[in-house]
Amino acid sequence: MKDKSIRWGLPILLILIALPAVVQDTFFLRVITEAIMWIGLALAFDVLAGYTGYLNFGHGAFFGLGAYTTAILMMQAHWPFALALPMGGVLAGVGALVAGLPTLRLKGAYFAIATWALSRAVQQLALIMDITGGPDGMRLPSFLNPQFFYYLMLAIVAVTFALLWFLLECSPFGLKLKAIREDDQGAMALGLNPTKLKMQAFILSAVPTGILGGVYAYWITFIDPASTLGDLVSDQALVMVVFGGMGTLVGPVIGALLIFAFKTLFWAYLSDFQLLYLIILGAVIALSVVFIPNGLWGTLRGLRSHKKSEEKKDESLAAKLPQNEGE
């Protein structure tokens, strides 16, 4: 593996699967629980933005998509959850096949311009149909047991983070994206099919966002179009990612973290300036870009990169010094 960093990835996963026994704050524990629900949904964002370049402003709708799917199998055809949640996957990966073909000829603002129009639609479509429940929303039996969706949302977030490990930084897969990413013309002149390449990316990234929408929907008990269809997905995933780093793995974790954190510290002291969180997320991404442009963890390896350089070139020099004394 090319990142050494990943050496933590076992060990940190063994302090999360130990967390319940230890916390036994509900609270505390469904705070953690959508923090890693949110660390998935920037490792999704991040496979079509980080390794291809593309800007994905409709991701929110695979969301709403997976969890919605859930919630009327569950509902109206009686299915048990855990054949329900896997169908919400699928369609969201389907919806991804649907829109893709179209945007995906697209680049630049114009794809995200797109991508964006299309959420809109789906989400416009969900107030008008009855099957949804309109703008009066869906209502899902509860199941309280804050340690089953503890450990299942930490399985879906691991298993994605391995998989998307193996694609995208230990097989040709990823060096591929990221070859389209810098060049696509260039890119198909050796061969590749970049339309197909991202086709690939993009359902890759939208069937685990429908699957984590479809677990957030039972855990919730409640979902409407403004909270699962609306821009809040999309927009925090996206700062969550550039502030993080993207086109990495590490960076998108750590940018979920540190902005659900701060978030959850707003909403705690200051819930009655709404307006206010929406400025803050976009100064974040627009002083990111500015100062940091590849992100926190890009940086870091940038500044760590630069500082073993530096100590090899010291290495060297102290090497040369006595065969120039000698002389």
Second form
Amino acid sequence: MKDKSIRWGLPILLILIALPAVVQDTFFLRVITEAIMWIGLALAFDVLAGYTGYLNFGHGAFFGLGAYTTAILMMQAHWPFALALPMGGVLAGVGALVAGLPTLRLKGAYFAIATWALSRAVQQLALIMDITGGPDGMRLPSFLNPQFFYYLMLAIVAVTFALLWFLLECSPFGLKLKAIREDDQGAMALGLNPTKLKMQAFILSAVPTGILGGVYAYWITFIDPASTLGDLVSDQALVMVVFGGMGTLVGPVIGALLIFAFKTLFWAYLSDFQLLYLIILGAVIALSVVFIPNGLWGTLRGLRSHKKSEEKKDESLAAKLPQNEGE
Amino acid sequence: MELLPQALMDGILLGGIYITIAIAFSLTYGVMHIIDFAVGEWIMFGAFAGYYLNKVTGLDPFLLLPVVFIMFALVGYLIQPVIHRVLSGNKGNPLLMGLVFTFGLAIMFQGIALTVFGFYSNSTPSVFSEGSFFIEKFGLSLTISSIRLAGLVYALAITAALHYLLKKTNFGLGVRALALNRESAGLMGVNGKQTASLVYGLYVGVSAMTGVLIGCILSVSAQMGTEYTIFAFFVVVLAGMGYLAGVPWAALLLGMVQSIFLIYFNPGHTLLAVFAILYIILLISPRGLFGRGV
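For comparison with the form predicted alone, provide the form predicted together with the partner chain.
Every component of the complex follows; first up is the chain already shown.
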């Protein structure tokens, strides 16, 4: 598993680092920067949804929390960006702790709706508070350096991916989470503490999301409750993860790239039909649940391992046959 | 203080409507073990069906209720097998997948409604829309609009009908058996698939009918669904999951909270208050107001 990840991960990382030198078009760079951001959001979503089995429909709230924290600290308290950004992550983590305390007691569907309702409440709060600028949103000083944001986004998402890869695929933590997903009573009987582990997963999912929200705020220079706290962030993260493959780290990356590419093309060529995008998004979720419940990556992997096991069967049969003849 | 009796009255009248939604909603949960994210969207589609049928035929929305019920019950009956297929799949995590599926449906429905109906907000006219009763006794004055009273009568009738269906008929016995233990119920001869389809159809039909009434009493708009999904969830969790007898109280409480915020505070803060109450109740007693939930 480990050498495979280095064999694939390192060349991709090198290509991505070299990319701005080759691509001079700022629009294209912007699109790639946002694609990387969505990969990060989908990965963070998958920690809770795919590995722990808890669907967080309020994922967008952490994104907004990070964005607003960074924006408020920069604008009202005049903090430098380098200090305000980590605070966005910290506050998202604290938010996860506070929100997780009651909601993580709920199971399955109830957890999903509770987090969803919570994110609606947070959006309402941002709409009525003075410090957030209400429905008008907030403006940040513009810092026009596409390369800076590209590398910042890349660094955050790469570190997130490496961290998640280490924690979820190469250490017992991932297995513990999966145990809770499959059977939390059984996990408890084996001496695991589901409440603590769920809380850790929740925070692990919230912190990168909050940091990405902070970068987004400074990058786009304008945030309002609809764009950062609205349904769309959670909805898109969900469809990316479900379409790509839940419970894997490669699946969300594939899903994020495909869905984001589709979204960009759709909004570029069919901007008059923005509402149609909502229908397509919903249809993609529903259809991929019915036809590819394991997502693209899960289905592909399933096919490959199926083939391998069949080949093995053939080999073992072939190995047996001559022996029988010998007797 | 003089507004308080009025606020309580409005709360009772409004809360009555939530009872019908929440009972059907938790019934579906009991049988299918799935929470339908699209509950608010069914209400929204029902409200639009009432609005347009009223516009085309000119009939009173109250006369249209059976038509809307049959229409939507059929839709629900036909959709349920797809959900069943998702839930009984052996790939991935079926329960989560069922949830994701209804969530996808909800997004799709919202998109369709916004595309077809636009962003406008309307209201369905009814014979009861205009009149109101004015009561003055013991130094208190109360105004009861007749449409809200009609809504309460409707809610009581539906609740009584559902109660009869559940407790007095063979079908209801099967539903309750399924909710208790699916496998044993199957062994005793309850057709699980058929019953689940019927329950889902019943739930969609009742939600849509209630939507028609909400369209008369409040308003019809393509974005209204989200709010009612949260309300349905609020009532079911507050009542205690799977504890049907708690539903009326929780629904009335929701109605009170809403009307009190409407009169005394900013109505825009209702959702915040609803969530704050939910949060506190879950912290203190995660099994609902009565501690009787699952």
